[in-house]
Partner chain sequence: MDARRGPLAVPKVRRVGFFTSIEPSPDSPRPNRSLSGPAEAITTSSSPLSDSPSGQFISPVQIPPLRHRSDNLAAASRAAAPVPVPVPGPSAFRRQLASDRALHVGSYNPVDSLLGTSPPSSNGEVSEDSGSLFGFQRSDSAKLSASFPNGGFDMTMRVRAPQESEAKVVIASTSDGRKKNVEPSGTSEPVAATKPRKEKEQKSLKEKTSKAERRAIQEAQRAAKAAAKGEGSKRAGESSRAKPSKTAKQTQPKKDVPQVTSSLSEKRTVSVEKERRMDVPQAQMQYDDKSRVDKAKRRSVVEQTESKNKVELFLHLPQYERGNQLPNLSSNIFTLDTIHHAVYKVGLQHLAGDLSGDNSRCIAMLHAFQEAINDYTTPPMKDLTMDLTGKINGYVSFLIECRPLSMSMGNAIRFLKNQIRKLPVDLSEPEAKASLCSEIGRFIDEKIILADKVIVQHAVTKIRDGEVLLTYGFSCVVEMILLYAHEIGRKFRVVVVDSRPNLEGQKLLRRLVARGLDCTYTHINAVSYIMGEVTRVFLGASSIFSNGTLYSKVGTACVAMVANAFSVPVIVCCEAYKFHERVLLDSICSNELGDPDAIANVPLRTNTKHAKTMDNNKNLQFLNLMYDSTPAEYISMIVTDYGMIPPTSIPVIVREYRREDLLL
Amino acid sequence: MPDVQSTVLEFVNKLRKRKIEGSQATAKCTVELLRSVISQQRVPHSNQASALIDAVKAVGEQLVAANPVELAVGNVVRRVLHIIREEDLSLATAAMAGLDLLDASDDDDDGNDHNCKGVGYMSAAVAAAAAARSTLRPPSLQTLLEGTPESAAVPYTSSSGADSESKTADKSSITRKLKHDVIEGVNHLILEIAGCHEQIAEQAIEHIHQNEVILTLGSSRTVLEFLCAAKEKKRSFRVFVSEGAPRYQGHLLAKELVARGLQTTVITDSAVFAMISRVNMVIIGAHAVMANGGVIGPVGVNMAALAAKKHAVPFVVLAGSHKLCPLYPHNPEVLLNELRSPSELLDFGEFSDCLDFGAGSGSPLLQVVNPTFDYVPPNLVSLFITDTGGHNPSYMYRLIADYYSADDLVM
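In the form predicted alone, what is the structure of this chain alone?
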């Protein structure tokens, strides 16, 4: 089995050299690496959760620094940290409930059936674990609307900070079980990331209707699967694809749409405002969704959002849960953009004279700026569609709070 540190360094080099493209692929590879780190991490009998958290944070800092623009890396690192804290709290609280029940059973009559005690122990442990999980996040909107009573507050005594006075036979079992439960939770996260496209595509029939015209920008597999899912449900509609200069990612999306039987029209980026009046809905894929409901997407997406707002056209954003970022755009650790090579815009041979340095100026007369991403403020977004359903921009902060712990926002 390869050394963990060498595997981490190899993955860091891939991130730095941008050898892994796409948020989903990057997120999936990151979680798989963290699973290996957790499985091979030697932990003490006490402070086990703290040891796992420190190990994951140390690796996460290297990964985030290697490619700070790919926010999905930091997102899934925080998700894994949240899983560790949640499982630690759940096990510790369940153990406390079990010990309290066993102490109380000493005062019971000797004629009580032992099986009933076992059932009571398991019920109390399960209830305590559920209560422990609820303390990590605020109540969901569905809970508030249904009026579901909140579980009684359970004091949190983490296995990572257990006192020596509480050493019992159950403590060793918690120590063995925590690592197993964390890996199980990480495996569930990997499956969630892998299946996000399908989960989002299943909702296409609810949003795309007969004879509509859809506008999209750039190339996104999420958008591709979403549109094709509506096509498979016998919905007939046309897609306008903005070409996405200078990389022309829209050309790739248009070819894939045509290959799967969708009526497609390619337009120039500058024609978006002219064509928006014919469009029923704008659907884009997101690079990241910030805590305020703002969107980081392909360059030019802000122009499309402004045009949609001007003509009252719904602006819909598709994003898997691994793209939900708990940070705000103004946070100093958030890098919203990066500049690509000027060669994508200009031929150096043709413009060599313009690139000569001016007399005595010390800088070239011609400068080329080629940004990768664009930012869309939340007031321009009509709806977010994630693998958990459709959400208004004002609800995103609550949805994001379900996935992350406040202690892990800054790594």
The other form holds:
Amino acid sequence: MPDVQSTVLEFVNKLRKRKIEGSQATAKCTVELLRSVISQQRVPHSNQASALIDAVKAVGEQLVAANPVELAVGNVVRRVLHIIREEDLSLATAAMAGLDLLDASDDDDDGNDHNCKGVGYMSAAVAAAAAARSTLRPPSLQTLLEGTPESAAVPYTSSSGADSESKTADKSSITRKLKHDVIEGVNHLILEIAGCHEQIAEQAIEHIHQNEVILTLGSSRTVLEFLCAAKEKKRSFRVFVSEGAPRYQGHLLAKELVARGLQTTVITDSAVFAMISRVNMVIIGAHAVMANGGVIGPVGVNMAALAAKKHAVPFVVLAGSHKLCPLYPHNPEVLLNELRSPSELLDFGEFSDCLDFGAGSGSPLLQVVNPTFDYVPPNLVSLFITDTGGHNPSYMYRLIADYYSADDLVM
Amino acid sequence: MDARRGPLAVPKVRRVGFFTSIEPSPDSPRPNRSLSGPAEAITTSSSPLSDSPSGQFISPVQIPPLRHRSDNLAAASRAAAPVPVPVPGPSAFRRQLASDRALHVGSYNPVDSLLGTSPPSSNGEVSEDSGSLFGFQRSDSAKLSASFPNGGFDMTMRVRAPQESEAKVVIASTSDGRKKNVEPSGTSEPVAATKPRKEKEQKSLKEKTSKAERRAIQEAQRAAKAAAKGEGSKRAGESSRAKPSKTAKQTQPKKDVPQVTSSLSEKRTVSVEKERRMDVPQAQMQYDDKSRVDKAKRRSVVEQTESKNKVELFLHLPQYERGNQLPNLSSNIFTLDTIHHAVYKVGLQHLAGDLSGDNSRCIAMLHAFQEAINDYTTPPMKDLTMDLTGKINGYVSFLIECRPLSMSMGNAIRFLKNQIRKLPVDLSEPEAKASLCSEIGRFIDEKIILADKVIVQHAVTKIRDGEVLLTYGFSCVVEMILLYAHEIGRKFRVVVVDSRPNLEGQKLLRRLVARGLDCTYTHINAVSYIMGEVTRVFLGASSIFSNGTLYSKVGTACVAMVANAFSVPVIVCCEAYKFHERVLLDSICSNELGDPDAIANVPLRTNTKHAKTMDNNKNLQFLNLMYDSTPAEYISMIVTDYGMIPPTSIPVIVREYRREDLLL
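Given the form predicted alone, corresponding form predicted in complex with its partner chain:
And the full complex, kicking off with our chain again.
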């Protein structure tokens, strides 16, 4: 598949060069790429799910390695894997159901059961279901003791699958069915990612009251939609936007907000503490939400969160479901961060003699630190608003568990 | 008097003793603490600070017992008794001054004149009444003076300058408003006869004039003035008949004074408190008060146009368009007669934003005042003290128009006015000018330059090898500390945190790197990223209020907060002359707004279209706060010229080294 391979490489390059910014855009691109990977993946007759999983995983690893800081990529890959496993399981259970209802052929489960004829089928379906179940089962002592379930299942199905011609025909249709379902699921995921803004924005009216003063940082489309949704519902309120110094994302957001008729005031980042005492709510868009309820956001968020905590101002984080990361962070300030070019802070040439590593003793006199992200520990967050509603930071781990399979956490 | 001061003095000393323990090396107690006598006494005993070499460890919080001071005072007052030879008629001059300068504090003047013309009765009740009236006036005029230093001032001065006036009151009656006579004319013998006795009495009161005293004085003044008026009106024809009536009137105030002073003892403690309260400077002008703003505008030199998009939360602060008036102003630098060109220059520098840093602003202003005083000549028919103070007030209001004063500048101006007020009246004009200039020079040397050196000495003890020090923005004291620590061979690393729009940190960075310090540069958003490796935070200050609130460059509070969250000690370096009696809780009520365009303009490198393009949209505002206030809880220690103290000790320092002591 040279075409898929080349698109993957192209996307990897884009990620590596940080051409794609924003977790939503990245998530969208990733999931579209994975869809094409899945659709072009030639699936073997047997054990289609694992083949698909392997293919997605292989691509996913490349993507994650290309930009490990962009957690949305990993999240989406895990989501797709989860979809594959789910579809496989549902197919298997459907096959089991079909087995039980073999005579009652009025089952309208996508005409799946019409193919279920012949003696050899039963054994194949049972094996597939068993394999599917064992893969979907969360890791437990039993599965560990049983050894690798897939390898155990594969020879069995293949041996039974090689029995007759008619069965292979059935199989290919089942395979196509699986792939079809998976792609359906992925399409659903794409829609979900695209529509998360609306889902979140719908809740705005519940959280913003009249004459509220809201502080926000960075440029997040989710926040923009959220605020505008409240504005459309005839709430009048005032927004303070912190400019987000080296990148001035705040200016972009402010411009958008003003274009939509909101009262907007741009403040310097340093004035966050000064202004927070007059702010009723801090609303930020997350870059990623970790399983412990910690948030990775644009740089400066931690400062705002601390100030909000100090003044007992609610600190609300908006996050689409593709931003929910199933990992628990360790030292996220450093490990999940990214240092950008010093030229954003100091002009080129201004301190060139000091920045030079080659000159003098070899270590530069001057270092410029320009991180991109900031980590907010869960105890500073008051509320998460996702497309499924509002949640406490302490609940995030459970919410996240709904979206991912335990097997995929480590890729 | 000593007995009266006794109860106050004892607890003071004890409290200070507690704070002394913070700073372990109590050597030389500051002698000029005990000198609250006449100004010349100080000039002769040159300050200990200026005498001691900079490297020497100068003792911090060590306050000599007050008993000593009051003894000194008595001695000083006795010694100084001949010094203030009364100049006749200052009160009348003052009044004339007010009318000359056409400053309309009109609502108050009628009351005054009414009181003045009505025959003052000799009993205490009336004086009580009028006293309270004056109390009103005082607070009002103080407010006024705060808002338009030009206008309110005469009132304040009149009330505020009782020390000179008290000795002169009696003689004042002899000269009418238009006379500019230095020698007492001695038209009325009885008055002249009572003069010495009265003078002595008032000398003893002079050191600490309470409200009651002032009341008595004003009572006397008023009577005197009424007499003078009477004289003036009748002088034309029947001067011989007028005289007896006048002298009869003049005797009344003399009777008043002992009565009031006898009741002083009860009132003393209360009045001291009252005075303290009143001495706290009034808040800045509130710019959401339309009528006052209009009044102020009419008088202003700088034609500021109000910015189109005001931030609603800050309507009480001036929000002007920047930069458009500078060319016209700079063109008429030498044509302007009301404002000295040196002051004008400093004002324009402020307007253009060329001066930054509280110390340099303050020093520039004081130097300009020095120059202005040097070039000053008392106009005929005027009194140096009054006229010069008026001049200085004009300068100050001009400077305020250019840019709101910092707290430290306010303190320095108060010092200068204090000095002018305390000028011995018998000094000739050149002497007075020289004395003022040298006082200003001494203030700069002692309170700013030497204080910085002392702070450096203290702070350097807190820097150890291998430390990572974080500093925010540009503070010249912090710079000196870092450079000195580097000079004496400490190995450490500096993190310079900077913020838009001024990017002052780059200036510091340049200087540090030039001297070979190992630096890390970052912006304020990343402060929580970098704070993990920092071991100490050094911050500069614009002012520290008496509730321990640090008022400093905007962003300081953020840095201190993050440092606090990371359990990194925060050390604030601040000269004691910047301490202020006011209290502040947030950054909104009292602040300064910078140029909003500075925020709107982002570096061109960013290719995206920014909000600048929407400049004229009424929904979009840019808020460029200049200062913020850091709560005391984030500050671990304050290094000042009196030593290293916790923020809770600020009110103690402010109180113990109160204005007289701090700024004398």
